[in-house]
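Next up is one chain by itself, shown in structure tokens, the form predicted on its own.
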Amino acid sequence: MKDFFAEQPRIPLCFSPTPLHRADRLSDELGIDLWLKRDDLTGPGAFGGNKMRKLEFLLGLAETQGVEYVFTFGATQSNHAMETATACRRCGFTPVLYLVAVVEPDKDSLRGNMLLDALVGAEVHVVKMLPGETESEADDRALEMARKQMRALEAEDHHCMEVPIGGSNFTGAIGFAAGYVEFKEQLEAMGIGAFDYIVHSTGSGGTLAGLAAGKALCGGKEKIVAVSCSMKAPEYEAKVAALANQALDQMKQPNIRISPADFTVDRGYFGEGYEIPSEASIAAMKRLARAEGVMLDPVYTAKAFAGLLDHVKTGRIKQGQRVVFWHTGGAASLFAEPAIVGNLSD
């Protein structure tokens, strides 16, 4: 297969290819051919995830630019922020995190990803939400605070890089286009035929944009179903398609174009909101853990897997069809605040 990524700066960070294996017990229970693409095992630590694919290219670019400080953003239990901090330490950059407290953390008893952020020595700024403030408004305020610090560092001749929430710019999306190519090469090496569906969780949109771009590069036929972990604006699909096209342009593939018709965003399973568990997501976590011994996280993958189960139940995914669930990681969130995890006891 053509190497579309040879000209892109890249630092190898992932344990790749990540495993692709069949969920035998659940396949039998559901009447479908269900496989798991295990991007929860990307490394380099025990708590890998899909952002590491993006960070290979984002930090590869940072290396070419002589960056010292890498700034990024998210909620306090952000998988992306933790993975960025971890990758920065491996590459010799200083990670600076601005994290919005959607759920207020206990500063005296750090949990989940915040504990890992502290362990790797990231500089963490917790941005408390103001009364009446939306998540988006708090994110904007965190961004301005970070940029003020970056300007001060740049004035002292320190080079900084700003990585957006989720690593979701065209450089990050290239990382997931490479992930899709890896997936297709695995299928060929394993002698596995084509799938009908790829199901995954979508947040900031970079993973979806990369998968759509990779599918177009390879001429893939799978239907991509992205299950949203939070409310998305009506223009979300158009923004994802534009991001995919920017990635394709960067890879010098201007004749390949992505439109919102190339994927489906399902907004039906995020429940009451981001970082708020639902009965369906808790049930999905339990079902995969008890059938296959595979752990989902409460914020992203549990809601996506709940969507997959319901698509099978309602016939949108038909009996006998072949489905890969792209597990994007986040296991550290199982050890987050109880308000994020939910009640997992019977």
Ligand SMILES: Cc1ncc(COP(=O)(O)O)c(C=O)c1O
The other form holds:
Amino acid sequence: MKDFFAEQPRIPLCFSPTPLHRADRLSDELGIDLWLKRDDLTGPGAFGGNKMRKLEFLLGLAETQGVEYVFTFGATQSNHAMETATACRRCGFTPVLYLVAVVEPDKDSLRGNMLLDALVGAEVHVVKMLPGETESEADDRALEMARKQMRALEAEDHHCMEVPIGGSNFTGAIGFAAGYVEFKEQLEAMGIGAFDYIVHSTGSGGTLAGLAAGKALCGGKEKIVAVSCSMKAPEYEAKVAALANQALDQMKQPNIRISPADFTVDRGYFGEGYEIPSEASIAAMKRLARAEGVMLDPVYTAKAFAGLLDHVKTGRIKQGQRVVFWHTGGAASLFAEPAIVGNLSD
Ligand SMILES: Cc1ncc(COP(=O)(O)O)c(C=O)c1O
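Next up, the form predicted in complex with this ligand, please; the one we just looked at was the form predicted on its own.
What follows is the whole complex; the chain from before opens it.
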């Protein structure tokens, strides 16, 4: 297959290809052919995840620009922020995180990703939400605060890079186009035929944009179903398609175009909202753990897997069809605040 990524700066960070394996017991239970693409195992630390694919290209670019400080954003339990901090340490950049407290952390007893952020020595700024403020208003305020710090550092001749929430700009999306190519090459190497569906969790949209771009580059046929972890605006699909097209432009593929018709965003399974567990997401986590010994995370993959199970139950995914669930990671938030995790004990 042509190397579409040869001209893009890249630092290898992932243990790749990530494993792809069949979920035998759950396949039998559900009557489908279910496989797992294990991006929870990207490394380099014990808690990998989908962001490492994006960071290979984002930090590759940072290296060419002589960057010293990498700034990024998210919620306090952001997997992306933790993965960015981890990857920065591996590459010698200093990570600076501005994290919005959707769920207030206890600074004397850090949990989950915040504990890992502290362990790798990231500079963490917790941005408390103001009364009446929405999450996206708090995100904007965090960005403003970070930019002020970046301007001050740059005035002292330091070089900074701003990585957006979720690493979802076109550079990050290229990482997931490369992920799709890896998947295709893996299928070929393993002698496995084509799938009917790829199901995964979508948040900031870079994973989806990259998968759609990669699929178009390879002429893939799977239907991509992206299950949303939170409420998305009606223009979400158009924004994801635009991001995919920017990534394709950057790879000098202007004749390959993505439109919202190339994927499905399912908004049916985020429950009451971001970081709020639902009955279905808790059940999904238990079901995969107890059938296959594979751990989902409460915020993203549990909700996506709940969607997959419901699509099978309601016949949208038909008996006998071949489905790959792209496990995007997040297991560190299993050890986050109980309000995020839900009750997994029974
Ligand atoms: C575990 C996990 N799955 C899925 C996603 C969604 O990926 P994206 O933001 O690229 O849509 C995230 C993003 O933070 C994540 O941490």
